[in-house]
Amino acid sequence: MKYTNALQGKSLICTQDWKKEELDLVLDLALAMKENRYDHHLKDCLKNRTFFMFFYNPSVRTRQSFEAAATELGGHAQFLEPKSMRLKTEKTAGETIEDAAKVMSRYAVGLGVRILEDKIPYYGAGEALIREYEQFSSIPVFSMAHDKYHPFQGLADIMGLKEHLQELKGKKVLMVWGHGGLARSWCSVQEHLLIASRFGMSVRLAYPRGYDLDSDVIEKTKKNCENNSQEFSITHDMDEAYKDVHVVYSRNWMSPEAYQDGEFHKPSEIEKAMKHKEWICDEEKMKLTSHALFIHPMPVDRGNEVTDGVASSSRSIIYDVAENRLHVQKAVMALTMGKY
């Protein structure tokens, strides 16, 4: 496989920002790297290069997979936290994003930022922060998950589905809300709606009334489906939602009322969500599907979003998708900041 410099220096904040053929290139390279993990010819493309990981929120898979990815490409991933840096905020004096971005661009070849719901005052603030880092950086800026999108999770989802289903065009994916005590952001859910529809899947969205997602994302998903001659639908009927789908993605997400007066109201969101205990992906609902695969970005809220029986079944590919985070991240890093 031959590569060009077309993606060198390109940021990834949402997969919708990239051309379909660019996403295909990433997935092809990720699969090649998975098949030849430690001996791929790009294994030293980040030799002596540093990737900064800026975590406003903690993680398990994200930090592990990015550090492993940098190491397996011959480079180094450096962990950063805002509490250990003198950064300007609405309440404190310090260095501006412009200054920080320009300085970090002199030290590293790429910057990843992770900022989720409880570290921002309103929906969209995380997106704005990452876009500002991108504006002032001369190196690629990646979203490692923010309030709107989670591009690497979306790529890992599609890679896993392609491995198990081969052809995605015309397959039906159900994105279904799950009850639970985590009040999760919209990032993984919205990213999956966008990328699944880009790859020709029919999309069905199901949730209790009052849990609408970003209207702009919904419109883009509809348009993607139209461009691929596929269907997009929204339902509040669980039994109807599961019928004849090929993929089930059950995930809790917060309501549009989660932010009030510049604060994220997690306790009230959890209290509200726990009233919908019937919204759980279980074995009986999966029987309504077309022998569907089960996917989830993890961590799984077992017993709330999904039963153990479904999450641990032979049709669950949650661990394959989790592994694929490593491979798609390696591919994007190699293509955007590697030397080859």
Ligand code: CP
Second form
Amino acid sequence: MKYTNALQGKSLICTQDWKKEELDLVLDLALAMKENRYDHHLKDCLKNRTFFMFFYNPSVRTRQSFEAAATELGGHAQFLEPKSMRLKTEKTAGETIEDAAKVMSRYAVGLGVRILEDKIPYYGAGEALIREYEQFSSIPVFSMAHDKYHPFQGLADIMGLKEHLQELKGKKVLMVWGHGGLARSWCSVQEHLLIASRFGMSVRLAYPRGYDLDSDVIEKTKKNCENNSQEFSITHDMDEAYKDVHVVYSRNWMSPEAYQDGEFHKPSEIEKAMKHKEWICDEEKMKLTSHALFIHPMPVDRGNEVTDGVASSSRSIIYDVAENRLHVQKAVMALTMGKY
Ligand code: CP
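Next, give the form predicted together with this ligand, keeping in mind that what was shown is the form predicted alone.
Shown next: the complete complex, the earlier chain at its head.
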């Protein structure tokens, strides 16, 4: 496979920002890298180069897979967190994002940022911060999950679904809310709606009343479905939702009331979510599907979002998708910042 420099220097904050052909190129390269993990001809394309990972929030998969990706491409990933910097915030004096971004661009070949949940005062603040880093950086800027999107998770989801279903066009994915005690961000769910509809899947969204997602994301998902002649629907009837779908994605997300008066109201979100205990993906509901795969970005809130039986069943592809984070990240890093 021949790679051009067309994606060099490109940031990735949401997959919807990239052309479908560009996403296809990433997925093709990710698969080739997965098949030839340590011997791919791009294995040294980040040799002697550093990728910065700036985490406002904790992570298992994202940090570990980006570090492994940099290592497997011959480079190094450096972990940064707010306490290791002196950045200006609404409450404290410090360095501006403009200055930090311009300086970091002199050291590294790429910068990833994660910011969500309790680290932002309102929905949209994480997106604004990442876009500000992008504006002032001369290196690619990646979202490693922010309040609105999680692009690398979306790519790993699609890679996993392609591996297990082959053809995605016309397949039905159910995105279903699950109760839970974590008050989860919207990022993985919203990214998945966009990328699944982009790749020709029909999308069914199910949740209890009061858990609407970002209307901008819904409009874009509808448009993607229309462009592919696929259906998009929203239902609040859980049993109806599972009928005949090929993929079930069960995940908790916060209500639109999660941020108020510049604060993240986590305890009240959890209290409210735990009143909907019937919203759990279980074996009985999976029987209504068309022998569906179960997908989840992890960490899984077992016993709340989904039963152990479903999460650990032979139809669950959660570990394959988690592994694919590594491969899609290697592919995007190689294409946007690698030398070859
Ligand atoms: N899916 C995901 O981003 O996992 P982490 O929060 O562990 O990075």
